[in-house]
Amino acid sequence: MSLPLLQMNAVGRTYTTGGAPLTVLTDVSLTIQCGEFVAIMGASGSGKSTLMNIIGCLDKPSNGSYSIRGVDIASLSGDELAALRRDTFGFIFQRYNLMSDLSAVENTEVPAVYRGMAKADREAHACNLLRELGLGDRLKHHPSQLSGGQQQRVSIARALMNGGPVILADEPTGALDSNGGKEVLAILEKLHRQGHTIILVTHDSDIAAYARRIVRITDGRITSDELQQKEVEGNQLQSAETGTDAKPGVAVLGEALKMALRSLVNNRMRTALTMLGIIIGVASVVALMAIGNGAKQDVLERIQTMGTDLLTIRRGAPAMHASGGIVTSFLPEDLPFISSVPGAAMVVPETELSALLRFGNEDLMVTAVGTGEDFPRVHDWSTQSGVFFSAEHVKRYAQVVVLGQTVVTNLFPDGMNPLGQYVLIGNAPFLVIGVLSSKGLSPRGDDLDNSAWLPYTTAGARIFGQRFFNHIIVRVQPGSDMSVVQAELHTLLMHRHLKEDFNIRNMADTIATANETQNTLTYLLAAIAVISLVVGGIGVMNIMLVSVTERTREIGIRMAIGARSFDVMFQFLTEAVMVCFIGGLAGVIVGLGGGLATSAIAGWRVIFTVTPIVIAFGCAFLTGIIFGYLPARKAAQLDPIEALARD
């Protein structure tokens, strides 16, 4: 004897749910062959909604048994119930419960699209179907455009997309005039006759009399269990093939994708404004770390052009600078000992204050720079005009000065010739006999070139009224090692200061330090940018929420036509996904507009690299799966029968 399709021992229902225990059904056994048509009929509040729900596994027993086929639905996870569903069950609802969004041919097709069919093959099996229901003409169109009746065909047709042998007709005319019902009946009765399983609820004897079989309950029992007709005709029911080759992950990621960009198309304002909190965070990111690596960049290059190979012995010990101003045992007698160390290729010494130079009536405050003869080739630092005084020259006391490029422009107006010319340092007049090419900003911003150089001799004599100097400047000589020639020079001062009255810097530590310096302003700006992703992924995560709730009734529909819990997680987390893809891609492109934008209208260097634009595209993924995962999950918690019962 073959197992019964449907059965139920003792089945009751008692919900718990906010205040006192309420009992829905008590001691309810119920068995349902393949092949018949009953009606479960009863008045409102009998417990007739609660029994179909149950049958159709959208609902547990509270005690007692219930079984398809053989299987006790207990025994079953969330998933093996979805796909019970999916595979058994076909339901018709009073109230249809289409998408609004989707057209007859989508909404048809969704239950094969968690059982894995081809899209090819499910469209053309839905439209099959809907041509059989006189909806030939109506594939296209939205369940707006369609009349009641003709949902509710539309709702037929997605029930037997599957070819799941029962069919759950809950009120299936409730909601249509009389023609209507009579031709929904008449297609469940033709469904009948070609082998389903047809169960209907309803409260009206008229449409139960369509039934074989008559189940009548009563205040949560069945009170009445009526054959109508012994003897069915019926064929065998042929179940919808769906091939071997179903992939419903490929199937579910592709209509995942698909309600993305629909339901981004129907909300154009709503996801606009969501994605401006990614846009802004992304374009943040890369605007900012371009300009961030420019200004590195920079500085760098300023530093660079003062030349890696030089070492900076200053006055003061090492961690005390502020004692350098009293230090005053760096003398023109240290030079000759200091050249003297192997490996030093030329040494300059430096003393720099602010002087007063004066042209005419022409005035200006620029830095009075005492060195050595080698101070061009030390800096890499050529003549424009003129030459750079001698060694002959510092020797005797010479007068001479010469002048940057800023200063010449200031003082020499018209483009008139200072060679030759007579200015004031002070009240000392020195001839003018070279002027430097332009070098541009120092490291710190100061303009290099508002200088100008004087015999260290004179310089102390004239203007400094001083014999020492600020700082000697050491050109490595190419090949040799800078640490040791530093090591050599530290023992060198310290046997003739005997004491560490000294600092010596190395131009390579100190590129390494602005590097580091300004690396760690670039990861700041960047820190300021990710927060503003963290204020956009916020932002996802609150209108994701809101969709959940808006859209709770289509999560219901979707549950109760074969989706697992993950399916419905999956489509939530995409749509949250593709938000900031599509917000990531937009601030990029906005990000890239800004930062050359910056470059043309404030004349800032801006360097673009692959590795921000990757970072700041890749936080913006991950923030759609951090901030759109919980909303993805309370939607894939829903309790079907509490979704559908939304509005």
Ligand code: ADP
The other form holds:
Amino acid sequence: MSLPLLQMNAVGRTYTTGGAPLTVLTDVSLTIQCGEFVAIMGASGSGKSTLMNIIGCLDKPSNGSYSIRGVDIASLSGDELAALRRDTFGFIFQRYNLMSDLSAVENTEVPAVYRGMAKADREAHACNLLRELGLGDRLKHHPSQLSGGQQQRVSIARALMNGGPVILADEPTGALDSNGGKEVLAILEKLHRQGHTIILVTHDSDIAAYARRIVRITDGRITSDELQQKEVEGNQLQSAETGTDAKPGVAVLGEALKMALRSLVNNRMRTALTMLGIIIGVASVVALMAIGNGAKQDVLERIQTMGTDLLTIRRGAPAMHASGGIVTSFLPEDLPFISSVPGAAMVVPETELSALLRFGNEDLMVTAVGTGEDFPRVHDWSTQSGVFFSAEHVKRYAQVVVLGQTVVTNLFPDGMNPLGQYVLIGNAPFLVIGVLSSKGLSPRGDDLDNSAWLPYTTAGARIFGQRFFNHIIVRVQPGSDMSVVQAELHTLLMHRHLKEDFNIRNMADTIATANETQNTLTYLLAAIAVISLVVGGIGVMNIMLVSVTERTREIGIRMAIGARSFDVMFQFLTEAVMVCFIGGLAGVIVGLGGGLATSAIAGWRVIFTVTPIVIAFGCAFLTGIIFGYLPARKAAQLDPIEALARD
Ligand code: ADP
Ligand code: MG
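After the form predicted on its own, can we look at the form predicted in complex with the named molecule?
The next block holds the full complex; its first chain is the one shown before.
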């Protein structure tokens, strides 16, 4: 005699959840051979469903042993048990347990998904099964559009999808009217004749009468076990093409994507709100980085236009920029010495102070710059009209002034030529002899054109009341080494001042400092963006936890028909990743649009680079995986029995 299909030896089951332990099954020994039609009969609460769940490997005995085809199930892993449920057993539940989002065909297909059957094959097979069960015209209907009897037939088709050599039917007619019940029983009889092993749970002796063998159970103990009639010889159906070597990868991925998409579409509003966090996060990274980049480039270019071959000598020790007030070190007498340093092509002093400029009835606060005749050449700054003052003007303390564009526009009526006019600075009249071309903003963002340039001699004596200079600009001869000239200047000034009450900066330093400042800003922006991504991720996690709770029953059904823990986990992870993926994509688009809009409306410069876009998108993707993991794991660790019991 071959190995029995199912063999239970003194099986007991005690529930320990919820207070005192409750023993539901005691000492159940039962052997079922291939091809039998067994009814398990007993009153409500006698432990039939508990026994059925153990038979179907949804539950494990608390004591005793249970083996299937000679293999003790205690030795099997979770995945191996899932494979048994998938390939050996076909469950038919009292309440059908179809998934309401799926059509009849799709519901029927699910067990084959976990088996790795190709989409076209499983669809064709599912349609055939449904047609055989008389549902040929209901293939695309959803459970809510089907009668109870029809739903139960769909669930029978699903049980047969992977062959279903052993059909486990727990009160399959319990929710049906007598006609529907008869239909279902007729189908079970037919399946029995075809060789399927049928185990039917019922409390109704009329229904049990369909079986060839009736096992009675009272208070968790088997009280009788009798054959009804002579066993009819069916063509023994051996375990149908069992596919323990199946590779469900692609099919499971396809199903996960389909289910994720469906869940997102079914909960559009919720999905959109969840995505919003991710969209804002990604969009802010993309837009803010582009704006930051643009600002940085602007600053760097402004520095470049100031000239890169300049050295600036400032008052004050290198570490204390603000101490200028006390140090009066640079005087006109210093200039010839500085000019004598080899490599110093041009030298101009610069002292800048705010001053009130008046023409007619108009007043204007401007930056008055006391400087030398080489100022335009040092800064590559051309005159637009008239001339810049000369060395002679400087020497004679001439009361002449050169104006910037902003000053001309604001102080003189339309079209009036400022040349030859007198403007008042303080109380002193100055003759306008020239206008400089426009230079725009300084690296700090000040308007360079709102300036008036005066000979430093006149400015010091008449307006500033100080002889010393704020700083001195040295333009280095082309081809000379900046650092050598800088060192020479340092030596010279140390020699003259005897202490380091000055500091010399070159453009490279200035650029590096500006770069640093801008990078700090950019990192700050990035940090804000990352924070909003994390907030978005928490939103995703929250909504996924809700989704798992809502779909606990679906998870139970999927596990009962063969999904492994991994499959369930994968499905929920896919959903989280999909939210973040779509959100990330939308975020990139919104970010690009927002950046462009900013540049159009505010006139800011924006520079898009690939790296932040890729990083932001990658972060969104990672967010999905990280924040989707916990809810997905929660789903995967659900106990199928408890999940199925949930409403
Ligand atoms: P039947 O299917 O014969 O009506 P069940 O096997 O469903 O009976 O239940 C048998 C007994 O076990 C009942 O008293 C029920 O309350 C209890 N029971 C069933 N499932 C659980 C569970 N998960 N936790 C605790 N007790 C349970
Ligand atoms: Mg029951």
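Residue numbers count along the first chain shown, from 1. Superpose the two forms; the largest set of C-alphas matching within 1.5 Å is the rigid core. Only a predicted model underlies this, so the values are computations on that prediction, with no experimental measurement involved.
Once you line up the core, how about L133: does its CA shift reach 2 Å between these two forms?
Comparing the forms between these two forms, which are aligned on their rigid core, L133 does not shift its C-alpha by 2 Å or more.
Once the core is superposed between these two forms, does Q399 show a C-alpha displacement of at least 2 Å?
Yes, the C-alpha position differs by at least 2 Å between these two forms.
When the two forms are laid on each other by their rigid core, does H471 show a Cα shift of 2 Å or more between these two forms?
False for H471: its C-alpha shift is below 2 Å.
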